[in-house]
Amino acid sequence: MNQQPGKLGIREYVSIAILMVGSKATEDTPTVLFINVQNAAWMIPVLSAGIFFIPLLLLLKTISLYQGKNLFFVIQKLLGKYIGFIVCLVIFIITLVGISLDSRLYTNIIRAFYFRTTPILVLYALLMAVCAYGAKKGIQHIGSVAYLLIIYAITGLFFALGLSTQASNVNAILPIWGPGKIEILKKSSQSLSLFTDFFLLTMLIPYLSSSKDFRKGTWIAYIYVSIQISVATLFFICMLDQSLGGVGYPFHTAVRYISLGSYIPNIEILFFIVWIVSAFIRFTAFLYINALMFGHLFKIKDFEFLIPSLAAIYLLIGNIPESQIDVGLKLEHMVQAVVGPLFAAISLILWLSALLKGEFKHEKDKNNM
């Protein structure tokens, strides 16, 4: 593959996207989906992906009019300097709060299952310090590490899911439609936040070797992660059945009960190593994108210097809630309920603005010349 120096190739970009979005299968997402629609929870990721497909398609078509430009440039170009700035600022703030709460969730997982005597603040500070160090290295280094790790992350997840079949019951997915088709469709439309990370990934367009690689890589990752989250949720339903609704982190619960026979009874540490490195890559990429947003908003060229400060803000916001319930069931889910429809609406508004301004017609005329 011919890749420009200092640019992300399609392999690195797809690896980052899968680690950022696909990791939802290993946190509390399957539990939340199960609480919503019981044993039909495995359908939600695929149906939500189908619904979010239209806004994402329109967003990519709109951004393709401005070759090599990121999301914030396109927003300010189409909505004007002042309205565009406000919209970009709202996206930045929501992203900042959402990532802060999400990173706190990961810290809770680490403490609950692996380092029970270590203070939350210490674990959280270490997570942010490692992510800040990685983000300072640049998106190219993040992409390279993600590409090296992706095969182990995918293999580890499906290996764990395969071993979980030792204690699974396929009948747990019956009745197949759970609470009913209407309820499933309703909850699917309310779960668009599963895929809103793809909205944020458009900030990386200038760092890819070509816009074509970005579009192709986005659809590859989009299809894959929707299947991965769906399959993982299905396996957790079969393994845990009705108890899934009371298990905060089903992946980590599952790996504690699987084994490779009597000689290797406890293998969760192997999955933990791959999972924690994947988490580092995920939040390192988020931190870099957030710094990039702030730099674009306030015309700061060397935005990399903002990364340690943003990591400190993550730490401060994430430490505001005093318990896991506050993080997992209240604040984080409130943000997720808003961010999906909001990002979908922004995508539609940008497409309509470009259409009304004749941008698509101009592009078509330019290509015909």
Contents of the next structure:
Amino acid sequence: MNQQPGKLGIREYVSIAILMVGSKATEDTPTVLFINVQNAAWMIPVLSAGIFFIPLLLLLKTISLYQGKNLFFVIQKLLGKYIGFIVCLVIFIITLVGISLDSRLYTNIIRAFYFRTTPILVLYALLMAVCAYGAKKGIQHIGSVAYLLIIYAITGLFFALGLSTQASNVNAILPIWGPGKIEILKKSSQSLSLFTDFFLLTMLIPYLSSSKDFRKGTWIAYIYVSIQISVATLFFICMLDQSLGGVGYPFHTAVRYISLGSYIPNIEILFFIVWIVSAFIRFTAFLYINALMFGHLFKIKDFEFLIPSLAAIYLLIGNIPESQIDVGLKLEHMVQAVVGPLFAAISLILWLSALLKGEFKHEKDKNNM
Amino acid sequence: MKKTKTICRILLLLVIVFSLTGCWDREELEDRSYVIGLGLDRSPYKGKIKVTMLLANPEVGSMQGGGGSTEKPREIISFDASDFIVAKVTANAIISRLISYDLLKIIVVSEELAKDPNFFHIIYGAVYDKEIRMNAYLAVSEEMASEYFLKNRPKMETRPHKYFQYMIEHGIENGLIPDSTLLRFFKTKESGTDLFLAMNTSAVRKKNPKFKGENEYYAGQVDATGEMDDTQFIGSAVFRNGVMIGKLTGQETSIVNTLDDTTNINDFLLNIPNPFPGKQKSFAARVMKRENNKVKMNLKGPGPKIFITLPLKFEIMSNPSMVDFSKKKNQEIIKKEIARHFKIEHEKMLRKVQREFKGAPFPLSYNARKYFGTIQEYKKFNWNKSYLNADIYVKADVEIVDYGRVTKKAGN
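Please supply the corresponding structure for the form predicted together with its partner chain (the preceding block corresponds to the form predicted alone).
Every component of the complex follows; first up is the chain already shown.
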């Protein structure tokens, strides 16, 4: 593949990041948050963002020492050849499993609400095929599609949320502290996995036009996404109140409820189209990043050729669990419980080792010279 | 070389287009039968329910002008089944098309089944079924639901989905029936603090119903004669914890609807006692609710106090005593009378429901939540128990926006 390694602008990068992380508002995340802290669930995304801010800041700082180099390069550079390799491998495997389960979750949503009789395998294979095709096109294509789509995805989501106020009661968010302030803080620190995708996004640094764009874009997307998930959860709480704990996918339940007056009663399909296309982008980007990791780990230059086989691996892993209950409640929970603290710890370790090695000093000296 | 590549691409596109039909989930309108109304009754067999389906014929009324089919607009079947989900399949023994709940508008439950302690477990299937939308309405009929759908023969609006849509929509706007969507039903049951009102309907007119004051009817009691359908939507059935425990009249329901901020009441007409001398004992007014109510509570102490202020706008629609409303004094009199009337009626209704049904008929407990910091404190307060001892004060903020066309006394 003789593609020119294209560069991403800040707007493409921000679009990818928002589509990747922001779509958490439209799957089962609000339900999981609600089960944890009831009606204070809307605070969790913002608070977790606040907690994850520190590791992310340190990570970005460390990475900025190495202009234009990605996360795996930095890990191997700082932690040495062997330990670095193992850490990278762990990150790769965890994301592989995480994304497999995530894509299975999306397939389940599609099947539950829209294609009820199609076999899971067919839907799943189609989803993966589309994503593999997109990922093979390269990151700049993903970026442009994401940029084209982002405005529809955001307006679609907020339009649906706005319409859901037909049936909502603001008082549902009270008592304001839910199960208590300490409980909220505790659960926030356990929900770091909401934002771990930003950790993975650092793999894309070499593809950005400048590292300043990367840092700026990351913060814009980070702040926006935490607010988006929080606001979406807030609206779902107002609409569904206690039933939110029992409704698996509040976004899809909501779009099936709302209507545009009595003449256009059932409008879920409008939202479904936007949602499914943004899901494609989400997994396409994940697939690309994962292939990038694999390529870096095993020194494969033309890693784009790995994408179809990686997609097949996703498909195989995602097919192991028998039903949605296994995916949503057990396995995903496990992966998420590991992923958040682990990635935060890796960021801290990287920063510490850079500090101990005196890399920051070198940088300063270089600047002074 | 380039040509083959283009052709290959076009072929690939064509293959992708074929997948758009969805293969397994291909749905042909021809091939589907949409259930608009679902009736649930108690069955003579143990552990079963009697399911009634009202199926709409999508062909009727879909064509403008000539060419429409002469088929009947609806089909009704009733049979015993374990639940209404598997009943879809059983129904296919009789109905030629595939049965779908996708466009389900109304679930009618007979009073007998609604009062069954097991009712919630039966209706809970609606949450699990992925076709049923949470904006379907729950209604309670006095007679068997199977009988209800058979007796229900609208003269003008023969297409059932339109009939129910209009009937319910306008009933809610006028405040005579509650906005009883499944979403609200399950939400109220889950929170477990308030009562839920389902609309009351009946297709059997009572023999010699007594005349009562304005809208103080239960469904089936409105004594109307003429050439019409006997179905009536008025009043509501009260549910506590998912089981029916009683009924409210049309007027009580409309009072609840003015108190409830989450419902979609628009404006409605009302008779109010006439404070001026004259033979006519009441005058007509249009009540408009444009703002949310203000609810204040004092939850300290053994008996909580609840203050509800209703900001309502009125339009005087009749003036039987021919009063000159340009005089400030008369305006004051009528305002006072309206405020007094609303206070009495609302408090009477709330006390009755509090005494008889042991709860608030609308999500009043939500307004109490802001007085607590955490869920534990709120749970400890125990709304259900405390509410029984609560004193409720209702105040109407009367604003008269229009005194009618004629302000001066005739002849003056």
